[in-house]
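What follows is one chain in structure tokens, specifically the form predicted on its own.
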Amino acid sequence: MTASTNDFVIKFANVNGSGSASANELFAKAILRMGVPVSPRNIFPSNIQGLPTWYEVRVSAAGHLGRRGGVDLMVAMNPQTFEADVREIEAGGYLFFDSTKPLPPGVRSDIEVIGMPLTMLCVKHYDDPRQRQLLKNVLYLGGLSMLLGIEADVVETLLSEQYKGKPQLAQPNIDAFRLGRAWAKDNLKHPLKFAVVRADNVGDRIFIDGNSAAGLGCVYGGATVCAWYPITPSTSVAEAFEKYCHKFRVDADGKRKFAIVQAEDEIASIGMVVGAGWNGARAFTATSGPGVSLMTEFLGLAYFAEIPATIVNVQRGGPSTGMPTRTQQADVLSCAWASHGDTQHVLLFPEDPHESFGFAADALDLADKLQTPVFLMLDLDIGMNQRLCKPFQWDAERTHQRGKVLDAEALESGVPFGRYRDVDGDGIAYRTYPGTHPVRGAYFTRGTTKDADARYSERGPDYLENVHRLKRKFETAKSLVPQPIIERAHRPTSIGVLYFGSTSPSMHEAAQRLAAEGLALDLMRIRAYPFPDSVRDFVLAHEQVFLVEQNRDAQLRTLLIHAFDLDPARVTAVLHYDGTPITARFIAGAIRDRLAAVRQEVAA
């Protein structure tokens, strides 16, 4: 390992429930306060206490926010995972451990070992057992700050902010930080071969997780109803929505302008959302894959009866209950075709919290305009990890797009009204809100088959007319959803790469790495399904196309080939699905290896 400034990966290996989370997050925020970009990822178990947990922080002066792969400094605080944690360290890297107990024999000779007697220091200075456990984390934070050159006053300010109004907690933490820092100064070699140096590379970017961003986006997007059932990793979307509603949706006299219901299960929650949407409210639910499975019958009802509904799906490892605290993009097919029969649903794929905020509001608009369920497809990596991103922006002149809704005045004017008639040729019928007019706007909402005037019918021609109109509406959606973003290589290339969602930061870094090796790539980031025709054109314009996604079965590739009737050989899947966020190293290696194999096949 060569010496570097503001460019390394540190990983904390702890025991869940030990109080390490706040100290580890403080470490990341301290570097951020010094003007250096960081990208942290919390890797936690699906239990409350006792199992291993990790917190990985990538420090990158260049601003790379995807996982790099490999670890330069491992803070090994969990004996249960010690051997595996040591194996992750890059050659020439560092192992930091609690030297109160001796180091196990046979530790790698190609890494440097840093010992700090954390338990001994805690026993010496603190009497309370719980205080010893919690402040041990702050002690190693102090030691690391000295080893890496992190400014002490930055950390102490953060500790004061964290325990604002609680001096009985703030001062012991500050004292423990100073104790750890002083011990490291007197007993350890510092700084290390890499260090943190104050910079100005953060700019006006904010640090927030995607679930909070989506919750705020729903507030700005006009949602007034949230019905949900707790499920990892989506719960904090509803919690954020509630927090922001209390801040922005309460009148001066204390009257609330929102309704939030924790339902008895996912079936009830989506039923409430569909009912609220039918009544004209903007409503959403937040869930994950298993919740979507339970919601499918109601989703089919909303699709066929044409009722707006927004579903925030924070994807996790599957199938079944899978790995609830690991990330994947494995609900693409289950959401796109949710329910029985011929259904197709709109999916939005944000790349970060900034787009999670904007797309949440867009999803509510689209659900109203298209009169259909719309999925906002986050995943655990975006949803639960804090990420640097552009500040949120909102146009004060923006109005909520309610779509084709006839009011009483329009109905009184004699405008012909048939609830499921395609008047404009775009597949989207006109609707009314319940109670708009006592006679002219009335109709039966049916989940069963009907004719264009909402009258019950099982006639084949009526059914075909309806489902073909729904297909036309899905075609119309192509022009309404967020369009793909194309980044051309600096020189002509026959190789294109498609990617979406949380793969974005690693994809960009992988493209830079390959470009440095002389391999140019054109990139297209898909931001929604149905795919606009520009996605097909991109594929056909390149001899070799890769599609990067985080699931086993190449789900987005399946949708793409189906949507445009493409030759499957034209699109090569790059798949990563072990539950950890995809890395730039993985993407670059997969593309490099595949191209090398093609060259060998041609040569043979």
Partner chain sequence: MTYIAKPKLHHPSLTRNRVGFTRRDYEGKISTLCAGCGHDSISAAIVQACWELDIEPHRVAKLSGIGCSSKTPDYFLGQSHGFNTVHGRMPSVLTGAYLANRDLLYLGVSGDGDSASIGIGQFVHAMRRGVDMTYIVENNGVYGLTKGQFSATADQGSKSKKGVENTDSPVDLVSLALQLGASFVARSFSGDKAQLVPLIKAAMKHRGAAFIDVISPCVAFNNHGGSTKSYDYVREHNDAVNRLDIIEGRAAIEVVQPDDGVIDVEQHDGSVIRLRKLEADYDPRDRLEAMNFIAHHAAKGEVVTGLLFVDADARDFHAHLKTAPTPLNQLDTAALCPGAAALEKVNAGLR
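Given the form predicted on its own, state the structure of the form predicted together with its partner chain.
Since only the chain itself is given, any partners or molecules it might have are not part of what comes next.
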């Protein structure tokens, strides 16, 4: 392990509920304020108090925001996981521990050990047991700031901001920080091989989690009804929506321009969204995989009855508790084809909080324009971790696009109305909101059994006309969804890589790494389903195509091959699904190995 400035990984191993989260977050933010990019990740259990939890911070002057893998400095505060945590440290790295108790014998000799008697210092300086526990976190923050060269002023400013208006809390925290820093200065060898040095690599970027960004996007996108049911890791979407609504949508007289319902389950959540959408309000729900499973019957109805609905799905590991606090992209198929009958749904794949914001607003527009459910597919990695990203943008001229709706004036003027007539040839019919006109525009909404004028019909030709129009509508969607983004290699190459969502930062880093090794890759980031034809063109234009996903079954690959009737041999899956975010090391390794194998096959 060689010395490095502004480029290392530090991991905090804590006990859930010990108050470490805010100190750790402050640590990450302090480095950002010094102009150095960081990407932190929470690795947490399904638990409120007592179980192990980790906070991993990657410091990267180059701006790599994906998980790197490996740990250079372990802050081992949890006796339960101590041994495993120590094993994770890269050779030549550091172990930082509470030296109030002696180190267990036999700790690795290839790492450097730094002891700071945190508990003893707390017992000495504080009487209140809770204070002892909370300020212990701030003490190690002080110690680490000294060891790594983090500026004291920056941390103290952040502490003051955090306890703004609560001076009785701010001062003890600042004092504890100074105490830790002074102790480290007097007693520990510093600086370490890894140091933070002020730089200017952050720019105007913002630091926020994707769930909060999506919640804010729903406010900007004009959602007025939010019905949801608590489920990790999506709960903070609804909570953020509520927070921003209280900030932006309450009249002077206290009246609210929004309605949020914590429903009895996910079935009721989507039912309310469908009811609100049918009645002309923009509505969304936030959920995760199991919630989508419960919603599927309604999703089929919404597809066939053509009702706008936005579903924020923050993906996670599968059923039960435990893995659900880990990340995956494993709901691609269950969302794309959710429900009974011939159904297909629109999916959007944001890469970070910036796009989570924008795509949330776009999803509400798309749902109205296409009169259909639209999924915003986050995952735990971007949903629940703060991520450095471009600032949110909103065009001041932008208005909400409500799609094809006939109002009272249009109906009064005698515009002919048939709810499911394809007047414009794009598969999208005109709709009316209930209560619009006394004698025109009313219709009866049901699933499949109807003719183009929404009259009850069990006739085969009427059914066919309808489902074929729905297929045309899905074709139309291709041009309305966010288009894929291509990044060409610096020289022509026959190798292309497709990827989507939270894989983005690791993918970029892997491509850089492989480019440095002489391997040129064209990249295409898929941002939505249905796939625009440019995705097929990209696949056909490359001899060797990789598709990087964070699930076991190459779900997006299945969709892709199905969408364009591609030869499955054309697309090689690179799959990562152990619940941790995918790394550049993994992607680069997988692509390198696969290409080497191909070369061997060719040579043989």
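Numbering follows the first chain given and starts at 1. Rigid core: the largest C-alpha set superposing within 1.5 Å between the two forms. Please read these numbers as outputs of a predicted model, since none were measured by experiment.
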Using a superposition on the rigid core, decide whether the Cα position of residue 297 changes by 2 angstroms or more between the two forms.
no
After the core is overlaid between the two forms, has the C-alpha of residue 265 moved by 2 angstroms or more?
no
Superposing on the rigid core, does the Cα of residue 533 end up 2 Å or more away between the two forms?
no
